[in-house]
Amino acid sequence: MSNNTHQFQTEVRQLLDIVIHAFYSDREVFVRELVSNSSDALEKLRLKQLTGAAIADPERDLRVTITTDEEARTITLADSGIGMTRDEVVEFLGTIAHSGTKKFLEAMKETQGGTQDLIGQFGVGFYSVFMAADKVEVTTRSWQPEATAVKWVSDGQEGYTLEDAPADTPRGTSILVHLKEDAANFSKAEHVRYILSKYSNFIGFPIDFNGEHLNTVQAIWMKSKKDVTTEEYNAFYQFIGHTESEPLTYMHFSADAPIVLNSVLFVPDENPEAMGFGRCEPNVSLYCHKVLIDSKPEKLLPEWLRFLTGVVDSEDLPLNISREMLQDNSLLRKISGIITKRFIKHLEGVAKDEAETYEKFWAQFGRYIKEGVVTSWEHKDALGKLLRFESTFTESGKYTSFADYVSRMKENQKDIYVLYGTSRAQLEHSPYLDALNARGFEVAFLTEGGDQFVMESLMKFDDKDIKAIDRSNLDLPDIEDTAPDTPALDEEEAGGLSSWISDTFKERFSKVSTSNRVISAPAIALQGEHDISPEVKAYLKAMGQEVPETHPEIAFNPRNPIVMKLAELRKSDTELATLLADQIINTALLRAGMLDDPARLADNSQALLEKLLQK
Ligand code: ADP
């Protein structure tokens, strides 16, 4: 191999193999990818200019030049952007440098098949050119005045060659695409014009197409909302999001004070993290008066808003701000705060005016809102309004909000009640509901992992405490005795029974009592106020982590016939009474998901039966 011949990295070869066998219909995506690379390269150059760096060919204006040659079966895409040095060419056009492409490869492995869709959705960057090309020549010269120009040539198979390009090569990059025979239509002017009109309306630089000026420069986020049509928003989204789909909802927001801000943010129609692509990267670009500062700034918006795609533009940012400065910049924090607040408001508006869209949003992105409650302390109250859940008052599959819950609260109801579990069906049978149902109080069903953390972060809604009804610290108002004539243990008997059980099962409970919270069951187990929930406990166990000790409480139903019998038995037949009490307790723990050792229930059942049958 001569020293100007280079091998592609293994992953690049894998990627190329997929790309080369892509569907015809996906092929046009390569035009979008190359134009978008040119646009990025031009943005980067403009930023260099504005910050006063010394630049090669300073007079050269910023534009994209596209030419087709039907006879030669070629298309050339050139720009006067930042260009690449020899080292950069080796890195960018020989390895998988771009993290999106890496993710694409990972997703490919997971989805096995279905790959064609992924190419259209994700875009695979520069390498997509090999969908249509059997040979590509890249001639490039970096903006750095002393850099030499290089020429990269490849057929997309094993590797590429690299050699010096003529000394008079202008700054920027030119990509000469030799088209495959069956991709000849990309050398036809009309076909390419159509593709460009589809993808490249929003390029912030002039495009010359076969000597003719094509598009007008449009930065729709700088326009007034009323001057932008839905189609334009959609097209802009498709362009910046590298996607064919339409956004679920978008927000266009402008402000003059306290900071000059223009922003357009899009919610995708599907949660990218649910499609097996792993955690998504922030995709909201930061501009300063139409100049791109950073296409994926880390700290621009809070983490939980990473599903958004869009643009934030602020004239107040210094142009020469570096990535490091972006990390810790008080102005950026302010911008983040303002945009986040506005976006939450936007979602509130969607929930109010476009119920169906909000439902879709909640199904796809609800988890991010919950993440926001836990991680964005300053926004948690506003985010609380966006939460949705089922409850004892909703039909199965229908959602409600805390605001609606509060509007339905009974006069004597102080707190908001919630119950954690794995499904509505499971929670509907919970013995904890009895006491709340009897009082006509609504209970929210929270059935997703992590809900407990979310509620513990939220703590309150509308000044009302949020309380889990399986906790011991519920302070329920007394209710009128609906059946005053049913026999019940009197206070003395109840007290006696409680202390006997306390003594007998000393180590197991923090408190034993009789309580008006139990209505149908003989007893319920309650979690101590500061205990972790059974779900969290199970999770910690599964992760092999240490599980903190919990201190459940047991509350007996003084009206239950079994309990009344127990109160008698404990005086006449302690052995049987102990077995019976253990049975009641284990059943209550089981129903609460708090029985750590199911064998205990089985063993005790057997012993109890044997004892009863002996009689
Ligand atoms: P992406 O553009 O998404 O990062 P690509 O595979 O398309 O991924 O390109 C890889 C890298 O090659 C780019 O990040 C950029 O640094 C460089 N590059 C591609 N096209 C150009 C161009 N026209 N001018 C300058 N650099 C380019």
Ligand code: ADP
Given for the second form:
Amino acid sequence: MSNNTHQFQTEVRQLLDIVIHAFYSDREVFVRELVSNSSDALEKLRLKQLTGAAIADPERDLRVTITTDEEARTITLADSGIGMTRDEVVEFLGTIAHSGTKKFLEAMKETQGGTQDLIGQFGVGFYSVFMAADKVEVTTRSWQPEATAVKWVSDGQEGYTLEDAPADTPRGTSILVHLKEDAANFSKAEHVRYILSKYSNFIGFPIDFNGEHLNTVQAIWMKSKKDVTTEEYNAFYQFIGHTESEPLTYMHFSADAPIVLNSVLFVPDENPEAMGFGRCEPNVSLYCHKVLIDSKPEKLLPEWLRFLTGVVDSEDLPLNISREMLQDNSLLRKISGIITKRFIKHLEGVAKDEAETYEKFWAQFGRYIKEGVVTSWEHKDALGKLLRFESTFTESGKYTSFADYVSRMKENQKDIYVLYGTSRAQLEHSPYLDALNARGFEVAFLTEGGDQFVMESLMKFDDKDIKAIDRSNLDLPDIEDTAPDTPALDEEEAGGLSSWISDTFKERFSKVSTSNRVISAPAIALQGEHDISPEVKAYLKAMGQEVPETHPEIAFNPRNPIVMKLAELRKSDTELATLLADQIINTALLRAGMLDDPARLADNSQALLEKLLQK
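I have the form predicted together with ligand ADP already, so could you send the form predicted on its own?
We keep it simple here and write out only the one chain, dropping partners and molecules.
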């Protein structure tokens, strides 16, 4: 039995020191690295078997075996994979990062010690074991029948020894880790079980841990959809989601180009944020070859998809040695874009083919879609198709889409009309609807906080502008006068009334007029083209920011009896006319959500009543 002692070169010792002290933020990842290496070795042997090559120990099962010994303070990780010859041991273990050590160290100097963008190009993951080890013994036998077994031993300091191993050493590799005193917890069964279940639960080969088969849940995302049953999807969701419920819907997606991706994403049956648990954390994990890279990767998916639970696996990921940070963030953005587009397509399919399921989805998660419209500019048009709302053409509690809205538009209708408020009941009594109803135009009811931000972000749907009907710049087509004999202010009287109100309430309004926009109410208040909405004003107030002064427009109804009476009173009883005009204006502002001080309406009502009782 030959024995050779080898010294590490100075630069190799420097690199090993970096691996041990700088690469990893958590010691536990060395277990993940060694299990991942075992899985790779088993996969390589499986491919050799498929070629029909002669293999040592052909009857030996493919598996990973892990044992802990708390008394001896050791952990052993073994596999029955492809193994290594003596030359391969020297090449892969004897010279750390043999192909690029100098380049790596030079790059380290250039980046002033920054490792995160450099790690992963040099294949040194095995050496993470020395974060926890005093000494490591690697015993290996190659798959080649004539190869002899080899034993490699190192303390990670000055060098290593290499000697022949016993002739009866089985095919594969066994790594015996003698743990440092402060790393003794890695010899404790429960701690190692936790690490294995966290990182290596979906390895494609059996993991035997202290005599127990550990990884019983399959990585269904790597299977073809036709080979996975609904029961298996539900069971997998319950496992990764730590729940007993079933998902509302799920997407199983695979792609070969431009990036190799395999993914399963689940929509929970309930919105966790609506249950009082606060803002939910992303629950889509990132894997590479079924090995966990990050359970909560930042920017894997956009923030508005944080309600999803699932797995994304890509073999194209360039990883650093710790697998804790992706080298190429642009690749992560590409993955995010591909998955996001496919999930939006999935929801479109659910909306089309499973209307009842989509209704449940919208009730629970509709606000996330709205958040996406506001925050994901590149996806806003696609997300606009998923929006749902009630309208003047739907029954109470029934929702419609912009696509259906557009399909019902009148020939002379060029825009999509929306109205914001707190409830359908409130909006149904809005005076703004009169002009739209008279023309047979549908109006979407938007009753949730933030809806105005959503519509202002969306702006258009199917090349149709989205316009709020409480804005002064609304351009409506003329309609035939259905009551030509109804008394109304003539042009001179209307102009005189508008001028008098403008003079009486100086600088309060940007414009006062009579308009065909008002049909039943005495007057309506309209937001100026550049005024901020009541919703935005409330938001600014809540944030403690300065609220810019607004000057709405007031449009009077020239056919309304109260307005006609006001036109007479302004000439005969200015005091009463002023009180009446103020009452009409404040009521219009209140209905529009623009009355900053409701007490003004109450005070004026009392003064008006007192004046009338004096008559």
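Numbering follows the first chain given and starts at 1. Because the structure is a prediction, the values reported are computed rather than measured. We call the rigid core whatever largest set of C-alpha positions still superposes within 1.5 Å between the two forms.
In the core-superposed comparison between these two forms, the C-alpha atom of Glu71 has shifted by at least 2 angstroms. Annotation: Cα of Gly397 displaced by less than 2 Å between these two forms, core superposition. Taking the rigid core as fixed, one finds a CA shift for Arg171 of 2 Å or more between these two forms. Fit the two forms on the rigid core and the C-alpha of Gln545 turns out 3.7 Å off between these two forms. Aligning the rigid core leaves the CA of Asp208 displaced by 4.4 Å between these two forms.
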